[in-house]
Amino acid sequence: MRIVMKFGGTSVATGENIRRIADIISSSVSKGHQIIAVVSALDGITEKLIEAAERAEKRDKGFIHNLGQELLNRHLRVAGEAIFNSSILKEIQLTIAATLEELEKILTGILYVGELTPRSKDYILSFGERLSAPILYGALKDVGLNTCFLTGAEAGIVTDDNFGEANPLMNVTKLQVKERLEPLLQKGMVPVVTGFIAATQDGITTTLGRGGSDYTATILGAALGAEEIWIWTDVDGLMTSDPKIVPSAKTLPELSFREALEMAVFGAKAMHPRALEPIMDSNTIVRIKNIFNPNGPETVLVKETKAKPGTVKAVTLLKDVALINISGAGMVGAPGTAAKVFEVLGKNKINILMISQGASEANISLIIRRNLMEKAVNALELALLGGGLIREITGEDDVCVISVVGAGMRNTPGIASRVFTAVARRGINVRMIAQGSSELNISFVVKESDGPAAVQAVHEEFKLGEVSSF
C-alpha cells in the first residue's frame, strides 16, 4: 500500500520523537508498504520566523543575530538526539549550518533595505521545513532506510504567486510529482518532503497558508494515488466534543470528510478545509493518529459514511467570537441591506463565521472573531447609521458558538428540537440559531459562562460519550 505520512510540528519536536517517527515509518516499510514522509517545522520555529522576519523590518539588528544562534543551536541538538550515526550527523549538521547561514543572508538583506513583501516573508518561512526535513531525513538514513529529502518545490509542487496563501496549479503539480517521486518510490526510497512550502512556475518560493502540511500532505497523495494518508499529531484522532469540556468524550472512529470540514470551521483541531480538497473526489483514506499512542484509537476520514438517521457525531466549542447585531424597523422590506452589511464587512477584511436573520427582517445578527469587534461595529456604524435604515448596531463579546455536527441530522425531523430542549433544560437562554441546508451543522450562540454546560448537555443527549451510538 501507498501511503503518505504527515508529521506536524509537536511530533517533531524533539529528537526522541523523530526516533519514534523512523521507527514507524521503518515498521511499516518493513510490512510492504510505500511511503512518503512529510514533516512540518519544529514545533514553535514558524512563529519564530515570522517574528525575525518582522523584528527585521523593524531594523532589529540584535534579535536577529540572537536567534541565528538559538535556531542553530536547537536543530542541532534536535539532531544529535536523532541521529546516532557519527558520520550522518555530520553530513546533517553541515547541511544545518548551510541553511542558517542561508536565512542569515536574507534576513540581514531585510535588515538592510528595511521592506519585507510578501514574497521575502514567504522564502524566510520556508527555512522552518527546510530546517526540520533533513534532520528526519537522517534518522531514516540512520535506521538503514533507503531515503532521500526534497522540498514541497524540488517535489513539484507548483502554485500561483498568492503569497502567504498559495495555490496549487493542480494538473501540473500532480503530472510533475509523479513524475518526480514515482521513479524514488520505485527504487524503494522513501522521500522526505518538506510540508507547508512550494514554488511558483518560475521557482520563486511560496507557502500554503494555514495547514498547508496537511495540505502537502493530500496535494503529494493526489498525485501519487496513494491510498491513504496518514496525518501524525498529539491527539486521538478527533473527539466527539473537547475532553476537557466533556470527560467522557471519546475518539470519532470515522467521519466523512463534509463532517471533517464543518468540524474545521468551528474550531475543532481538524484538518484545515483546504487541505482535503485534492482528496475531496478520491476514494483515499486519511487517518488522523496518535504519534505518542501509535496503536491507540483514531479517526478515519473517507469520502462517504453511512450515517445512522437521528444521530449526531460531535459538538464543538468556538471561543473568542462575538455577536454583532444590527437592527432597525427601516430594514423591513428593504432591499439591499444585507448586501450593505456585509459589503461594509467585506471592505474592513472582517470575516463572517455566522449569520441570522428572522424573517421580521428588523435585525441581522453575525457572528465575528471578538478581536475585531470593536473595528465591526464602528465600521458598520460609520458607514449606516444616519441613514434611517439601520436604528442601532450593537456588540457583544461575552458569547460562544456551539457547533452540533453530523450528516445523520439530515432529513430528520426532531434533532433541533432535541438539542434545544437539551440546552433549555439547564436554564441556558439560546441567543441566535443558525442551520444551514446541507443539515450538516446546526449552530447556536449563547452566553461564554454557558457555553460548556450547553456542549455536556448535547453531549449527553446524544449519548456521544458511548461508542456504541455510532
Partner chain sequence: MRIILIGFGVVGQSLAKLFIKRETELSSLYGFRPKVVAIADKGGIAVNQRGLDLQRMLLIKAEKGTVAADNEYGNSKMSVFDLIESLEAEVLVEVSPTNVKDGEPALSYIKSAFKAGKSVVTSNKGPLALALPALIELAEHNNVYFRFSGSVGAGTPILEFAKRCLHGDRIISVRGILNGTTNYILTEMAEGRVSFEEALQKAKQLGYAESDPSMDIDGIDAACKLVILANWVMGKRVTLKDVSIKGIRGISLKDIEAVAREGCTIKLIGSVNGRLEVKPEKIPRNSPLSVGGTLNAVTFYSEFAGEQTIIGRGAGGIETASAILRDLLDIKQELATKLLS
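Right, the form predicted in complex with its partner chain is done, so what does the form predicted alone look like?
Next comes a single chain, given without company.
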C-alpha cells in the first residue's frame, strides 16, 4: 500500500520524537508499504521566522544575530538526539549550518533594505521545513532506510504567486510529482518532502498558508494515487469538541470529508481547511493519528459516511473573530448593496468567515478575523457612508462563533430548535445565525465570555460524550 505520512507540531519538537517517527516509518516499510514522508518545521520555529522577518524589516541587527545562533543550537541538538551514527550526523550538521548561513544572508539583505515583501517573507518562512527535513532524513538513514529529502518545489508542487496562501496548479503539479517521485518509490526509497513549501512556474518560493503541510500531504497523495494519507499529530484524532472546554469530549471514529472540512474551517486544529481539496472526489482514506499513542483511537476521514438521521457529530468554538454590522433604511430594495460591501472587503484582502442578512434588507452582519476589524470598519466607512444607502457601520471584537456539525442534520426537522433551546436554557443570547443549504453546519455568534457555556450546552443536548451517539 502507498501511504503519505505527514508529521508536524510537537511530533517534530524533539530529537526523541523524530527518532520515534523514524521507527514508525521503518515499521511500515518492513510491512511492504511505500511511504512518502511530509515534515513540518520543528515546533515553534515558524513563529520565530515570522518574528525574524519583521525584526529584519525594522533593522534589528542584534535580534537577527541571536536568532541565528539560537536556531543553530536547537537544530544541532535535535539532530544529535535523533541520529546516532556519527558520519550521518556530521552530514546533517553541515547541511543545517549551510542552510542557516543562507537564511542569515537573506535576513541581512532585508535588514539593509528595510523592506519585507510577501515574496521575501515566503522565502524566509520556508527555512523551517528546510531545516527539519534533513534531520528526519538523517534519522531514517540511521535506521537503515534508503531515503532522500526534497523541498515541496523539488518534489514538483507548482503554485500561483499568491504569496502567503499560494494555490497549487494541480494539473502541472500532478505531472511533475509523478515524474519526480515515482522513480524514487520504485527504487524502494522513502522521500522526505518539506511540507508548506512550493514554487511558482518560474521557481520562486511560495508557501501554502499556515498549517500547509497537511495540504502538501494531500497534494502528493492525489498526484501519486496514494491509498491512504496519515496525519500524525499529538492528539487522538478529531474530537466531538475541545476537551479543554468539554472534558467528556470523545474521539470521532469516522467523518466524511465534508464534515471534516466544516470542522477545520470553524476551529478544529487537526486539519488545514484546504487540505482535503485535492482528494475530495477520490476514495483515498485519511487517518488522523497520535504519534504518542499510535495504536490508540484515531479518526478516519472518507468520501462519504452513513449518517444516522438527527445526529450531531461535533461542536466547535472559533475565537479571535469580530462582528461587523452594516445597517441603513436606504439598503432596502437597493440592488448591489451587498456586492459593494464584499467588493470593499475583497480589495482590502479581508476574508469573510460568515454572513447573515435578514429579509428586511436593512442590515448585513459579517464575521471576520479580529485583527482585521479596524481595517474593515475604516475601509467600509470611507467607501460607503454618505451615499444615502448606509447609515451606520459598527464592529464588535468580543464575540466568538459556535459551529454545530454533522451530516445527520440533513433533512431532519428540529435540530436548530434543539440547539438554540439548549443555549437559551443557559441564558445565552445569540447575536447572529447562519446555515448553508448543505445542512452540514449551523453556526451562530455569541459573546466570547458565553462561548464555553454554549459549547457545553450543545454537547450535552446531543449526548456527544457518549460513544453510542455516533
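Numbering follows the first chain given and starts at 1. In this text, rigid core is short for the largest set of C-alphas that superpose within 1.5 Å between two forms. If you're wondering where the values come from, they're calculated on a predicted model, not measured in any experiment.
With the core superposed, Phe342 shows a C-alpha displacement of at least 2 Å between these two forms.
Fitting the two forms on the rigid core leaves the C-alpha of Arg59 displaced by under 2 angstroms between these two forms. After superposing the rigid core, the C-alpha of Lys447 moves by 2 Å or more between these two forms.
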